[in-house]
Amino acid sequence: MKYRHLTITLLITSLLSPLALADAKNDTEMKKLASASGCMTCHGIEAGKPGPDGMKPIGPAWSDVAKQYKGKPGASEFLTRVVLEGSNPYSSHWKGKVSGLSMPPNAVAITEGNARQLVNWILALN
């Protein structure tokens, strides 16, 4: 009994390793789609990490992006749509957050394909 508990055990985490590596294979991917595309200048992943001259960082921190969003149906398309057109600097909800006014455009920097690849990456965060 002992043998086949530790058999199926085996079976189920060698079945799911290659996941695992899947994930950490897309997250080396997206980090470096970031930053080959600048997004890395404005965004950290991780909160509480400070900006420039140790102001408030210049976007909110990609955690905090998931948390916002997490649930909220269209986020993925509406975010998407910030990353390539930019944000309204009068509207913003991130104001008092971070140093930035809005978000610049960034349909030269990056493909639509990839920006919503990045931002679904991003709204996966924990």
Contents of the next structure:
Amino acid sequence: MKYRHLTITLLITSLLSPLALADAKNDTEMKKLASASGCMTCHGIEAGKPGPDGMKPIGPAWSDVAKQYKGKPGASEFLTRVVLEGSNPYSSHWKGKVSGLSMPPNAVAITEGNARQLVNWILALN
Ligand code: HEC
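If the structure you just shared is the form predicted on its own, then what does the corresponding form predicted together with heme C (HEC) look like?
Starting with the chain above, the whole complex follows.
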């Protein structure tokens, strides 16, 4: 009886602990949504990964985006708009840091609700 309890406790602990340890970076649902929406063609999650042919990455790493907008009021709303409508190549926000000049509008590939969800997840990285 005693051992059965222990076994069950161990089983539950081993099933739950990976979930408890999982941080934002391992959110598979968000990663799937990002891949399905085509974001990962141009973005990485972690900083420091080079882009194609060893150039700068096409778009900023999302952990850098989180750093850049940390504590800025309205960041979620602002970035959701940028994701849906794209950015202006004549006033790049990431000039010199990435090889892409601007982000194309993603509204063709993602709904506003999903874009907002992704942006909030991005802002919670780090
Ligand atoms: C074709 C390449 C490409 C795709 C696809 C793409 N992005 Fe981007 N993204 C960029 C580039 C380039 C920038 C930097 C724009 C700039 O310098 O203003 C950027 C910037 C961003 C930023 C920061 C915006 C800012 O103004 O600081 C966020 C957030 C972002 N992308 C999220 C996404 C999400 C979410 C998706 C998928 C729905 C996505 N991106 C798809 C290329 C892309």
